[in-house]
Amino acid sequence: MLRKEVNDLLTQTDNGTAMGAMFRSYWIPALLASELPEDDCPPVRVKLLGERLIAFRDSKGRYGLMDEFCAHRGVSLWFGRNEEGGLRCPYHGWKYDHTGQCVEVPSEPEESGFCGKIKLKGYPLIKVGDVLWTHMGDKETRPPEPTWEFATVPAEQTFTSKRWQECNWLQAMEGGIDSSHVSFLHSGSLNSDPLFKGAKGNKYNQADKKPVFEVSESDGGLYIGARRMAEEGHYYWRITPWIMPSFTMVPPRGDHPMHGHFWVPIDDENCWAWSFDYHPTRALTTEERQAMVDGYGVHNKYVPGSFRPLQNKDNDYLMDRDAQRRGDTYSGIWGIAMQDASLQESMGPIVDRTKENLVSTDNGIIMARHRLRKAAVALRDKGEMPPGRVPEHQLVRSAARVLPPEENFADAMKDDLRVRTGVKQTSV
């Protein structure tokens, strides 16, 4: 359990909060690049860390991310005209460039210099891979650009999606580092999902429902090892990297693409669940990419025209009790992504961690909370930058491997858990 004040510290990310300041020290995913597909395309509303923003791409291809509301009378710039190198408010014609600087106020004489005094809060927006990233913190402490492998392999080797998840970021992220639930919640999907089925490791997940956890600290976060029995007294290890504050990777299965998540706060009661699949040494097949589009693996189907899942709390996630009884799906919910999201959202917008009763399989969650709290307090009180902001912390992989009982996963799998260009993932 957590004391209420610690739970508040970890779950609150608005401006002026300790965890909000920590998230603002990283480059975080803001939009899919496909949301701003061409110069002068329509602007897009963005809400991150409790701030309402507008994103646009100007006539020269420059990306902008700034306060959503015009400095004149507070009109939402989502209604704006994206034209001739800037975004123009349709109410009285005030125009802003991609940095948020006002460049034209039609009612005022140009020689007055009035528009030069008007600037909306703006943040950088850069394209790395198929994602647009922003840094919402102090420019003086801005980290290097993201180097995550999924975002830097060739475009034909990677696929990224996002979904709106209606709960606090922390309970969503904690689901991403909890390997023990796989043997139950996802057991019906391991042999049917096209992005999971056929891997030898699936049988170890299904046969041993009492994994033993060992957690090893890394420079950027944690390596969370889940150990299950394999043949001849050997152990099947699945290692989940967690890089601060909210990057998680799912251990791979066979030659299927690797996958993982970013969990990014929208506000304290909603988050973006970013999901990616990639293969480090080959292009995704047509069938794999179509399965991702169709909502298999860590992805999902959408309400048309939105990023809200088609299965959501308003329709009880289209739960099928007959499928649950038959064992087609353990929970009666279709799809691995929504099996997770449905239960995380069922906890309420922000789970009350003073009431929980943790066990040994929750050691990864316990240690992650400790590192988050420690880093947030150090940034708040001492100005110390948190881990996970530099390339050497980001160049990690998840891995799965069968080891003899005398071998320690942190030593035996050291090379497996780092990016090695041209070398495929270590998997079972």
The other form holds:
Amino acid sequence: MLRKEVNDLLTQTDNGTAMGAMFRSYWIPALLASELPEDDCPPVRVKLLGERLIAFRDSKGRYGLMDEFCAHRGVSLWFGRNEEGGLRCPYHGWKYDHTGQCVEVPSEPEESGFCGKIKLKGYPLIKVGDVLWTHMGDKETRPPEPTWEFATVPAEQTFTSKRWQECNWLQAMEGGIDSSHVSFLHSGSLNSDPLFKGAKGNKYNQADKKPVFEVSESDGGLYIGARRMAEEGHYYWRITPWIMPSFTMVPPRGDHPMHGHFWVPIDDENCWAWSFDYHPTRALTTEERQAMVDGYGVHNKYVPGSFRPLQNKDNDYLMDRDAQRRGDTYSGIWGIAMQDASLQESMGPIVDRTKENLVSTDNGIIMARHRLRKAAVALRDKGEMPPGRVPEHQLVRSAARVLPPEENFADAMKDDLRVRTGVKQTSV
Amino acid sequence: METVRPTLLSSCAKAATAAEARFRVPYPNALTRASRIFALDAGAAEAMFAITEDPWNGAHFLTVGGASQIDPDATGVDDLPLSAPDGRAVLLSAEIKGADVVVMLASSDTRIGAAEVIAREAYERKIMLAGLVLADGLSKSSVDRIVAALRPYASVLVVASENDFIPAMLTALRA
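Form predicted alone done, so how does the form predicted in complex with the partner chain look?
Below is the entire complex, every chain and molecule, led by the chain shown above.
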């Protein structure tokens, strides 16, 4: 249970809100780099943290992210002409550079300097890996550029997708740190999904549906350890790192690529679910990459030409009761990503947490909310920058391992949970 | 089997809208829980007493007393020295009967034997047991010792760096 005022604090991210300020203190994923594939390509509408923006790539390859609407008469610059180093409004020809600075007002004498007084709100947009990242906060407190491993390994080792999720970011993110649902909701997919199946760890997952949890704080967020029985009294540990505000990684399985998510608010009732797969030491195989494109693992299929999942609330997520009865899928919904999204969207746009009945195994979620609330309030009231902004916090991995019962995962797996260049993930 | 397609907005997944949310039934969906919070040592008791006056949903806050280590093998269910916040002595058997949630607070490993007694009784009654390690001011080695000692008994073990997680956790659990 969460009191309404705390639920409001955590779920509201528009400009001027505490959690909005917190999100604005990070570099967050804004677009896939492939959405702006070449210089002077068509601009793209972007909505982030309740702000309607336009992204474009100018003639010199510079990325821009700024207010979507022309300062003159409020026309959407999505209709604009991306040409000669700027984005020109088609209505009266006002032109803006990649920072949002107006550089031309054709109706006014150039000598008047009028255009110098016009500037749209603009944010930096940088390419790291397959992703274009933005920082929507103050320049004075801008953190170092992102160093997440999935975005910094060579291109042939990584794959990133994004999908529109029609609910608040927090309930989506909480699914990413809720390890206990895997044995139920995803149980069918552990046997069939090409990016999950075949790992020895899957057997432990399926044999022990009552994992024991250990939650401990890390500098950047949390480690959530789920412990299941293995052979000879040993424990099978799966460790999920959560880094503030919304980065999670799924513990790996066998030599499958590692995967995880970023959850980024579009507005209070929609978010982007960013999903990535990467292998720290080898290129993704053709089969793995194709499986990701085809919507397996943490990825999904799309309504053609959009980032909306093919399975969505308008078609009941293509519920298949026969598959549910056969046990091919536990919920009747195809695909791991949409198994999660369908249930999280069913909660409503912003779940009413005053009505929930959490149990002890939800302590990872409870602690994450606690840390988010404290960090947001500390930023709002004292100007303290939250965790998760610096490379030391971002260079983490998930891990899975079988340990003797007396070993503490935090010690035994300390190195496994850090990025080690050239060393593969620790997995079972 | 022929699939019947939904005909009303509220009969399909599209109902997950803010407008439809107001039609969710307003009735309570759970009975009041019986939560039992055990402070295993003096430091944990001090942290616990800081919040016992808050409005709770009937949670019982209990302190394990006694001067030294408790030998679980020699301690029967009602031999555990337990007291309520007003100093009144209480019996573990009476407290744990009908409990839904048991939370053990620990800031040292001095009375871990009590954890085994409580866990034994909770296990027999199939009650979920959580351990909360209060790490504020403790060295890493001390925290590790407490975690290792509690691990066999807790279904969920949380290490909190600050004591303000106690009310956050208990509120979330509707204690």
